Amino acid sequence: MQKHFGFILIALALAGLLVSCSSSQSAGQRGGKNSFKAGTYSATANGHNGPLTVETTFDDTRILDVKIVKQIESPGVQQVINVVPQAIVAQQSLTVDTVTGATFCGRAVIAAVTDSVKEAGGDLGLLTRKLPKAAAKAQSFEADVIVIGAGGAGLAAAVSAHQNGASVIVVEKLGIAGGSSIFSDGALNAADPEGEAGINMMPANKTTVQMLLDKKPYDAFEADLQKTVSGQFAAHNASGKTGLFDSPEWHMLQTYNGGDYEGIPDLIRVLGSNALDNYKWMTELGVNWRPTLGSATGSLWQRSHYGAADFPNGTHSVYPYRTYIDKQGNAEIHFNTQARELITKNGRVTGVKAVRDGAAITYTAKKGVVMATGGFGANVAMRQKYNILWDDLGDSIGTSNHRLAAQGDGIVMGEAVGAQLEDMGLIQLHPSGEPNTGIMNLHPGTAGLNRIFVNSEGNRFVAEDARRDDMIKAIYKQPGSFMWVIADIARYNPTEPPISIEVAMGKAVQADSIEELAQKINVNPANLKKAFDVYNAGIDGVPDPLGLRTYGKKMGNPPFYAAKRLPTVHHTMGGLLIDPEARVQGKDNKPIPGFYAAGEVTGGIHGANRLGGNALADCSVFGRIAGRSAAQSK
């Protein structure tokens, strides 16, 4: 039994309107009968990611069909791409609601249909009158486990809870699933010896390992990891293997060190020791992965797993879980429902108070509530209140997060019932923000290999595999506080998306020579040529002056690409403090009964600097644990 609850609500609303305004009553009963020149008309409007083309078909008096024939929206938006077209036809109106979380796309559809109505000679006045809506009614629901948030962590928790015998309801304030996870670059870190076997371990990689093994340990946890990794590394070298070394403990050591030792050892150990098993769990749920491991921006190691072509960006952290939930009879997602307050009884969290269409919705959890609402990167007031790392995180700084999702709702609700907060001042910026918006998933991108970063003078100024916070500090020291990401044919096929789309939309610059590229982005061509030469020398074994240790192919062959990038708010490392079982901790350092959390709403895992690719691993690992813990709660 499939339960697309958000779509069911829309369908019911449409059915109600069609009953009250039957086909014979539509436009005519609302004050006149429309008239069109019958036929199919095409119009284009700008969606979130670019042009969206819609074909609208009319007979003499009605809109017969609205079809999106061309679009480049993200996978998160594509899951609801047809909701607005269907509503326009069903209601014979252009005043239909857009889908919360996919507003740009919905507005683009309406704009395109509006243009077609004009071309067909229709009366816009008859199609833009406000339609009556039935008053929403208060409702109550009950399940073993209530999950708040349908992003990667929440959906993982829902699936896990169900696999452990619980009935589940996921409460999601948007009209789409995925939260910020589905708009991510899709990197999921897991130490994977099988995947790393095909990656050549270069001398610079060995140096990276040895440097961290030789340093004076910060504490007993790091000393223990150093001892374990030292033995693993020695065995790897003695075996004669040429593949890239990795292990869960090496992943933990880099996470702890890369987070400036602010992360909680017990949580880091859980993340590192469970990442590969969770990667396999996601595979069992249907994810297809690229065969070659990548390196997310600031990952510090080549252990990032990315979805194959049918799972682009962060869709591997959403759709497999969503597919599982849709097949169950006692698991469902309630969209367009905003959780407002946790319900407690005798110190235990027992449910959630929410609102849908202005009506009160009450959820009772027989076993537990899992908070998975994400971070607060889009809440300017909240990030300004807690920020301790950066000079300013005001309105001038964009965000890569889903703006409606990343508002810190779950942190506020959790604190109201006595939850302890951890690391709230630790906010991460990402170097790959688009000017004006801060959004990511743009190309050329900072993640992976076969790209260089240059400043406004055409000079490289930071190692392309550096920590994210080190990259940001380096960018802020450059003239204008921005950088250019440069790539060539070693990274992109010029005739294929995504780079062809970015160039067509003017978001990336293309050139047939280094000199032409330098002219187009107004940098010194000699400096840019030198940047390529020094990068390539590193592949030949020459130590990089900036410390780059992770390389792909040599660069220098056309076509060349460039895109301007600015720092953007990316991840809030602080939130609800949890223990290794994902139980939310109270201010008395004891678990709050019935209350669990996972994902970016939590704090204590990533320290002062999250490694690229660790967030989706975090969502999967702790989401799975939270769901299991809630299902087994007594």
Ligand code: ADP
Second form
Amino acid sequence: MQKHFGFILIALALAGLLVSCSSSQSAGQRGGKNSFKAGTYSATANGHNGPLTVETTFDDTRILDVKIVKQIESPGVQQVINVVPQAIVAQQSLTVDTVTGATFCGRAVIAAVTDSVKEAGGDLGLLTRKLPKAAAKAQSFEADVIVIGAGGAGLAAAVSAHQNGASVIVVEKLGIAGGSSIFSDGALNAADPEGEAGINMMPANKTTVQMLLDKKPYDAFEADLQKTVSGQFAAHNASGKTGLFDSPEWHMLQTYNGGDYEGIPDLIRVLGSNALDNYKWMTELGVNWRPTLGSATGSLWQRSHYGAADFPNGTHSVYPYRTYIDKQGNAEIHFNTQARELITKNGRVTGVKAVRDGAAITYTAKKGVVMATGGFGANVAMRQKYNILWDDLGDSIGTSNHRLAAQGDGIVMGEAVGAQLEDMGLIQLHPSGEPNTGIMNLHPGTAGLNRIFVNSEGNRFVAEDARRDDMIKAIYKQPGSFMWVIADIARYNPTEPPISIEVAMGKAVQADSIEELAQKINVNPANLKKAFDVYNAGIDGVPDPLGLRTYGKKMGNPPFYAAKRLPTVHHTMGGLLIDPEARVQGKDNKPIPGFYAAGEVTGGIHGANRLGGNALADCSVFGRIAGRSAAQSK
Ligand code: ADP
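So the form predicted on its own is up there; where is the form predicted together with adenosine-5'-diphosphate?
So here's everything in the complex, that chain up top.
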């Protein structure tokens, strides 16, 4: 549809570095002059998350401007959203490269502009001719610290290495920063008595603490934690404080117990005792946080910090670090560069061999290499090879991870230089997977409060605050191995995103009564009504038959929402074994000199079941340590 905005020449920004020019010649240079019916045209195409509307402005011979006017791409993609529009204008071409890691969005822009070119009567042939690419050249770089992977852990490591006096290069295989971290729901756990003071401690919370304190300790580490927490808990109760109890040791105790004692005590201690300080470090780097603490799915306690509106999803674990790096003369990120192999000399890791646009790029690390390539949740062959927890992790199950990122590259590179692997068989599934894709969708989803889960008969079947693995096991026992997550006005403002978008896209069902909802999702209305009643009785103090202990508001008021959710591969808890200084351990249990690691590529922290919200805390805590250790050649 044409819109007549006049023929104002809009200043054109040149495409960013992220787009490598597949064509540096304009249509004119190629010998043909295009001809358009001048004006501004609007067209819509499907991006990754849904429709994306683009306005394209032409004069008689050129594309003057390409503007995305409406889109719902995820916060992780926003960092590169204008790259393809700018490249189309700069190159007067529709054969521009999309950004690796955000290809759906780029393709949608190209499709929409293509429609507008047709409508404006332009010659598509002149805009889509393929031109030969200039061959990329081999290059070499040197820095004190080379970090592989620009996700939450790698960027934290880069900032920390720089703050400890090192020059840094981050090598990233995608064209965007943030890996799977930026697409997460953004929960970062840190015991924070100040934040927890405003949350009411309910009798059921007290029972949770007491139960773990009263149990027979698994080992000396647990006994030690129980002793410390007992004292802290008694003091909290005696003080008359009404806020939610928490402490680093309570966080550690839940992490160790929640991971079935497979986690390594020394690493858990580092995580728990540094989480709050790291949260403050991130705040200093520019993160704004929501004032109220939440609880990620399976976090087992309300200690999850979320970014404020200007830091949605996992952006708080990416953008402030990038801002820091971008300001430094001796710290940089090399995008579209895939690390392939570690270079060693006399048993020490001294560099990285990588590839960009088919050309060899060699990095020399004067002080150390930090591996931060994330997990292998999207690598089906690898998860099938190692998985010991689940019947099958083949193609039939999706992943919540960034598919191109989470391929386990760092584990393969680490193994090749003799790194010891830990807990490789322990793979976490998340219960908020969207049907077909496995993308994690939390609207409505499992995190937070004010939602119930029912099966295909409308019956609740698991405590909504259970461990993630318990939720998954329970889902697999239900008919069809899926569940409906049900929410209502207690959770969502019906007129606002995110729920208004989910409903508009047909991803969530909306209804004005429990009966109507039951009818729309084909469950028994009496069962669904009972599910609400039992949940509400829990708020009045009636023990929940399924053991739910964390409550928000009463539910049962319209509008109601439902969405189908099923298990999706989420976090690979195994990986390179590190010590508390984030040094990668060799098979002889000694650190491999010059080699450090952090984040999901490592193994040994989370055990058999990671608490929701502990991954971003892990990235920050161990990323910061790895960067410092590398800068100091520890
Ligand atoms: P973490 O949460 O541990 O930081 P993420 O998935 O967020 O993990 O980030 C890992 C990053 O590493 C991703 O951006 C991914 O694209 C990048 N990466 C993975 N393998 C390689 C590789 N071989 N070379 C360069 N970057 C890589």
